[in-house]
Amino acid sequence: MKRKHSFVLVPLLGLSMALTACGGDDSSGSDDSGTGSDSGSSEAVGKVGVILPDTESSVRWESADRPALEAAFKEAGVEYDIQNAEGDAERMTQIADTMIGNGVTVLAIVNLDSESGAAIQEKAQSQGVATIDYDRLTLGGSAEYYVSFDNTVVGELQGQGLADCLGDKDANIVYLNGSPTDNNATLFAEGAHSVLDGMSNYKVVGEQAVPDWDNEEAATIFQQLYTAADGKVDGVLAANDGLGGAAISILEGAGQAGKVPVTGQDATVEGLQNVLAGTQCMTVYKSATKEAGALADVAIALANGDEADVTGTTVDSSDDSEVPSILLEPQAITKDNVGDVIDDGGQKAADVCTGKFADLCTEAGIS
């Protein structure tokens, strides 16, 4: 079955080319808060607020989502409020409480967790006020819309990465997996197992989800899964970057960074440098300037009382409905490919190619 809504269908006339642009005349200002308006006309009414989930899972968040985010906005000249978490539950709903009763007509949440982020949405809806699931799909919830990319695609990507960097040898691999709040997690788990599975060669040694994608208990409850195996581990499949570089930081303690392969996820500063010294095999980019653009296209379309062109539905396995969705396709980084994300503003070269990483950047033709 799939989620109602009330929503009438008009199309929307060019505002992806609009919304998705990072650039543009910035004449709307932005306070500390985190809130923005365009002081000219604008095609869209209401206001958007949205709630991103903390500074701790990964920097992406803040580094570039919300900068990817109020570009959006501004370009489209809409209202909005952004804020962030801090990975506390009761401060989201304490900041969705405040937007609502400041009038956000539309409210997007990366949630922390299923359970909140439905009462959450429930608590919206009973407002009038038009909800998103940004990232992450709330199982249980009442989301309009959910816009992310292919989550189930990264975990197929990051299984067939390790599996390129391991090539045909016997190999033992630990599993370093997401938060267990995390839908997500649980879809870039079911990817990586999908083609690894089938793969005779490997075995896993070890696998263990990572509560609140804490990169510190990443490290201790690596270090856990590294002596119960003996230290005959061939390849890490980590989550994300973050989770990566915690498990790097093991290895590198035991002198097999960079014999051991790992994963990542997020294309983030410190997962790029990994990558180009060789002690990361590779991570997935998902660009923020397209996941914000899709999320502005949608969050106007329902300031504006219309419905939202989607690439498909995604099935919440809580109740089995299925919620109208955008998602869009990650890709692979390599050391071979690193310019890719450079090249499409993901990240700046001056960022990553710093220090001893600046010869590793000439090697690999950033510059």
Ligand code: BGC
The other form holds:
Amino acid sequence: MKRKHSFVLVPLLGLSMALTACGGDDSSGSDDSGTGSDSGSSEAVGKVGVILPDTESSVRWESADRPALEAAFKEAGVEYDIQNAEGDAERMTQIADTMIGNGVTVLAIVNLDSESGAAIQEKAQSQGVATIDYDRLTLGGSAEYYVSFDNTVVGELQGQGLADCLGDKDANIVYLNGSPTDNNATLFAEGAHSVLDGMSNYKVVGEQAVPDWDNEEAATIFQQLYTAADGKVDGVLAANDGLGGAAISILEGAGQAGKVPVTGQDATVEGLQNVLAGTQCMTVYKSATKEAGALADVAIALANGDEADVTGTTVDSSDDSEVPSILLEPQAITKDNVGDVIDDGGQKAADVCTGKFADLCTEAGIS
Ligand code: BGC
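Can I get the form predicted together with this ligand as well, since the one above is the form predicted on its own?
To see the whole picture, the full complex is given below, headed by that same chain.
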């Protein structure tokens, strides 16, 4: 079943120029240099609002996504407004209302939970504003498009990465999953299980979802699971670098850091440093430049009333509807290829190779 789209966006030619004059907010911006330069016939129009979820569940949103989104919209000559809901769904709703009031023609959200996300999208739709799910699918939502990575593959890479670090031995595994309100977290866990469950030498001795991906709560949860397993934990499937870091902090206290492989995701500075130090077995790199670029392409197509190029559709498990999607390919990162992230511009060597990590970077051929 295809999602029904009940409205057609009319391109508002010249709006970009008009809105440019009202700039001044440092979280919004525009750059007309690219306007109309590509196609000649259809100018990039409208204004795109993006609402990021928080600053706590991962550093990626402010340190990677925001700058990548700004760069993508500037390059496209599109006016934009990027805000962060600070982990508060009500705040996200208010930001959306304000953005709609300020004339955004396309609204992209990273939902904090599907229910609040769907309500935001419904309201936007009723006001003629097209919506996009950025990174997280809003179950039961009405987004025209979904832009993300293949999140099941992310989980598979984590599962395979952990298996590669553990090898053939018998091993007890603990899963530290992402937020139960995040559809991605479900997909990550499914992907990891699809790889690891078939390996009979591994046993799951604990598994818990971490509400809101809260890193501090993750440490408490991991400590409990670790104690309940009598410390007999040989590997940790942690869904992102923040949760991995929480597990590593507990393992450090138990003198086990570096002995028990831990996975992660986001290729954050801390995650890459842990990979270089050997306390984390792998992370998953998802280029913010690519994801933001894909979002900008889709937003521009919507603003122009065009169809966006997609890689396929994603099924919304809540109602079996199909959402046209761009799903990018994630990359597994181990000690051997940390340099790939740096070479791709995902992190700067100057940020990763600080203090005691300088020598590890040199050893890994990163400069
Ligand atoms: C994203 C991850 C991120 C996590 C916590 C997920 O939806 O895909 O990259 O680490 O949320 O913010």
